[in-house]
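Encoded as structure tokens, the following chain is the form predicted alone, with no partner shown.
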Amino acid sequence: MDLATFAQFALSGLTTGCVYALVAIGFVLCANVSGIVNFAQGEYVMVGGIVTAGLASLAVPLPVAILVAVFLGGVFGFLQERVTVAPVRRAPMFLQATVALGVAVVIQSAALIVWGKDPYGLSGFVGDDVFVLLGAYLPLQALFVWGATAAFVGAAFYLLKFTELGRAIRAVAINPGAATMMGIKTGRMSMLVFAASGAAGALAGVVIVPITSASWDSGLEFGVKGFTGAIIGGFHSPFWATAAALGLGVLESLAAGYVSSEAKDIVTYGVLLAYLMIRGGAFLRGRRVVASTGGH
């Protein structure tokens, strides 16, 4: 195998990861502090990358573009929160999931209406040069969604463990019931939560449109990989939820390139099938029913 071929899949695989890994920490995040699985988490990516290319179209600097597009997708968690996540907060899982369904709809709607059907690119922050790792040819521009993954995750690292705000958010993730005694606003931790998640995903949406484009509905792809590595990080830990991620998207990266294009959905899919069944016992249960009869 050669060590070159083997960086360039492997790393490019880990600059989609990054964009997973901020997707699937917000998905974490939101179902721990709110108890509701954000759908909509994946389209907060496109808003980042449609608004930030299509201003810079309309030849808006640049800097502006970036600030508008991460600062909308933190409006725009927030009043997600606020409008649809508040209102059923005691309903059924089922109807709460449905909601969450309807506004990830809603938001691929208004930009289909807003940018329409064709895609927007953008070119790299500090050009379109290329640089050399490992033997591997890589934009620029990967050092940006790099970065970028890793001074978020830095942030939250932060605040979860080292901050009095971070605490609290921890004790509701806990336990909401108690955190209500001590005092703590179950509802502004949701609403801040929420609102850090759609700045999260547009952050990513904006480092990566110069990589892959985006359009109205480029969100779903990011979000139903991003939910991935969220479950097999356990859905707990924003930490394990970002290996997770990474690790999936080096993984779907190596498919592609060894295999087929075709072959990194089909891997994606199959190592979440295979993680759910053995948490869930299959293997163990089946395993168990033929001794059991084998004993009749």
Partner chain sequence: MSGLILRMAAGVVLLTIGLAPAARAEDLVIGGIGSMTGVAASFDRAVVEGIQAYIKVWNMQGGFKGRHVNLQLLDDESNAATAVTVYRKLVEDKSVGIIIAASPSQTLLAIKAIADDYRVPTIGSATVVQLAVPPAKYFFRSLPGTDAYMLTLINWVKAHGWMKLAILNPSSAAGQSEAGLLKKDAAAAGVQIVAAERYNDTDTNFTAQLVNIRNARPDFFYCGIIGGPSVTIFKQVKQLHLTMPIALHSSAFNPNFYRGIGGVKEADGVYSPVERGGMAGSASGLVAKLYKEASDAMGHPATNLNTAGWDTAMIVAHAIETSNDTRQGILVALENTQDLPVIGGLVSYGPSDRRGKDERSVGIGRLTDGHFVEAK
The other form holds:
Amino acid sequence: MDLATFAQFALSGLTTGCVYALVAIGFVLCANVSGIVNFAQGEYVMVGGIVTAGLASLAVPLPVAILVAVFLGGVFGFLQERVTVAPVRRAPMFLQATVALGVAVVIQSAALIVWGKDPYGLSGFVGDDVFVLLGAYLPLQALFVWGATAAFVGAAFYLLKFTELGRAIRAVAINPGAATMMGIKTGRMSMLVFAASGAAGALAGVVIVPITSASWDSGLEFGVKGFTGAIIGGFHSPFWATAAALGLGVLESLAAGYVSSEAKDIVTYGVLLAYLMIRGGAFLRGRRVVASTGGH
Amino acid sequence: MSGLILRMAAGVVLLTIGLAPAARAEDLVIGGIGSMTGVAASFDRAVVEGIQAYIKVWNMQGGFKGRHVNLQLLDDESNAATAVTVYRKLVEDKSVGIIIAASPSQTLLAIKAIADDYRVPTIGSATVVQLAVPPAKYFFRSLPGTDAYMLTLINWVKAHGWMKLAILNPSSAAGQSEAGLLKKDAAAAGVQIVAAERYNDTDTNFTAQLVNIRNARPDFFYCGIIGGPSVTIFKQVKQLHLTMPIALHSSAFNPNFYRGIGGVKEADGVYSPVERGGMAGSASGLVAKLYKEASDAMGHPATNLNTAGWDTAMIVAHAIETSNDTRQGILVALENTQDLPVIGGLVSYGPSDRRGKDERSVGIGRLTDGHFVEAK
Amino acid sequence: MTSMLDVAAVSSGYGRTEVLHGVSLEIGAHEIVTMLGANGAGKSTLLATIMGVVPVRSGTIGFLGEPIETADTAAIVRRGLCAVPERRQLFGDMTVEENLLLGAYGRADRSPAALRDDLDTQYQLFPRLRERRRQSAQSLSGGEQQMAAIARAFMARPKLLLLDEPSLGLAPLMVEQIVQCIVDFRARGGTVLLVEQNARAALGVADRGYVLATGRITIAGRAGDLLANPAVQDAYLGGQGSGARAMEERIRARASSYNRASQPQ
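Would you generate the structure of this protein in the form predicted in complex with its partner chain, following the form predicted alone above?
First the chain shown before, then all remaining chains and molecules of the complex.
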């Protein structure tokens, strides 16, 4: 096993894993803050990619296309929360999940109507050249993927850990009832988190589209893998979700390279199954109730 | 901007055609199914362009016994189920004597499966072996079979002394049938397959497969991309510095592909087993004349996909001209077609032969500026 | 004595169930008022209704002379009404200090300096919390958690503090400490509504008290009067004489009937 080959598999897997990670963070934040597993999360990747590539093909300058795409992701996330999450907040969980799936279908169909069925490709932000790292050839665009992911994840962690807003978001995730008592508007936090998750997904789509192209149905794969990463990460902490999703991307790529390309999904879902069997129903615990009953 | 507008306009036109009242009674109606939208659209649109070009020329020359020829084209949206639905719609139209289908192999297999139930002669422009073997009485294939393409490729590779071959095919039935044929032909020719990788159409990262291929150090690499993520794969082939000579499945080459990879120049030097028809620009005699006619009708040099459509329409025209324009008459005329010269070679059918063209119609093209030139 | 909180004929509940039926009570500035009641009497619902978490169905709530029955919780907290919910309800994964800072979320002045000052004040009040400020809240003992919950409420700079069963599950020594803390808060100018089952401790510190039973105020009066009231003694002070014995009888009877029922046939 030579290093260059290993690096090639691992680093290209890391690039895909970055997209999974941005999706997984969205899943975890939305689930913990609003109590809804947002199955439309992957569609924001598609929206980001297809809007950027679509606008670029209409000769819109790339930076403008990127900003519009990320902004639209945020707006769609916000609208999803207001229109389809807030009104069913007290509905049973299966109903909320079904509504989220419905949103995914609506976004896909809308993309199909607006952009048609053809995949949209885009050249790399700084061309389609490559660079060499540890003997692995990687597209320059991978740097944008890594950079955007690191920037978003870093900003999210800073926000959650060190700002008042972040503390409020975490408080709602841990104990919405007590958070309300502190004067935190839980509905507003839910809105914010959906908008941020939409923007995160769109950002992932924007940076990955030069590598993968985008079409109306390309969000599903990212959604499923991001969801898997979120589950393996425990569906509670954005940190573990990010780590698990990145690991999933790398693992998938190593499995495809060292075992066979069919083994890729077998390994991915094998890991998921093993995890679920070990952790037994862990992912149903979308929102953890803190046991703070006293006693000595 | 103009691209999008054109596409919208095309959509409106298609819709209008789909909703248009039945053609004028005196028209000769040919049924048409095409993947005008969806994943297969990028190459099947080019095939349909060839079909329409032939019908345009046919009408300019007076049509069928003075009757205007009208192609009633319906979009199957690159979806086999939709194709079956629109096929039934065409069959119900009694004025339709024959149906031309420009769709991917999987879709055409679905149509082939029901063609004998509806007893309307149907001709499909795709390459998969199973379209003609075993034969369905009412279904004809207009292109050479995948077996012919793969045999030609292996023989050509061997002739260059390239004895180590790597292949990458989609996991789909069509992709794996191609891979199976390559392995069989390679074994017979003594060419060694040093890497046989596969991928799913939904994949976005092909590094693993391509690195394994690179590490296997093949003399030649055949990439059987059939639709799907052709741009992504081709970009990654270049980015991973796979420098051996490479051939792509001919369906990969279309405007979307060239735009996605950053221009036609990016694909210069890539090989592809293609119908000779697409390389007929340099030919002579009848083939050159037909090729020029096709190119003039379309306003640009015909590609191999264009000529595939043109040839299919030509076969249909021959069957109609030599029959009485009934479904049974056209069927008999098709079965009696022997060595009909078209751009891509000679077409023959028989009472139980539905293959159309054979390996004589296949050559290895080398891409130069977006066009295939017969490779040495 | 000016009225600080004025609850007038308030009804509220969840879904189709009405829990409070026309509850009225009044709390004056700098008073400590206690609300006694058995489990399920509606005490916590009353707090949730005052805090705007459960909507008011009829009646009015006035705070410092202004109606708040339609205001949302955030607005109520900003006016200086603050609750320490039953069972502490700390944010278990977060550190003690983060919990305290969240207490200040709803107030107007949140400048870093002011927050620093107020944290310091809490740490002086509860030195244990200073030691544990970097620990997660769920790692604290029950008593420490109650201190953290009260300190978190103080961070909001409340004018009126609503405490829901602060003595629940605490050892007597710890209960005393909590009671002291309430008295000190009043001495600093605060007002308290203390919801309790531990009537002895509550009435010991309160000026006045109410008894809530099945969603209605049944008894109201000065703390001393309530302590002397036989009905209160029977129900909430463990009774004296016959009352306590009667209750013991009832419990025994229940237990034996339960045992019979659960024996295999």
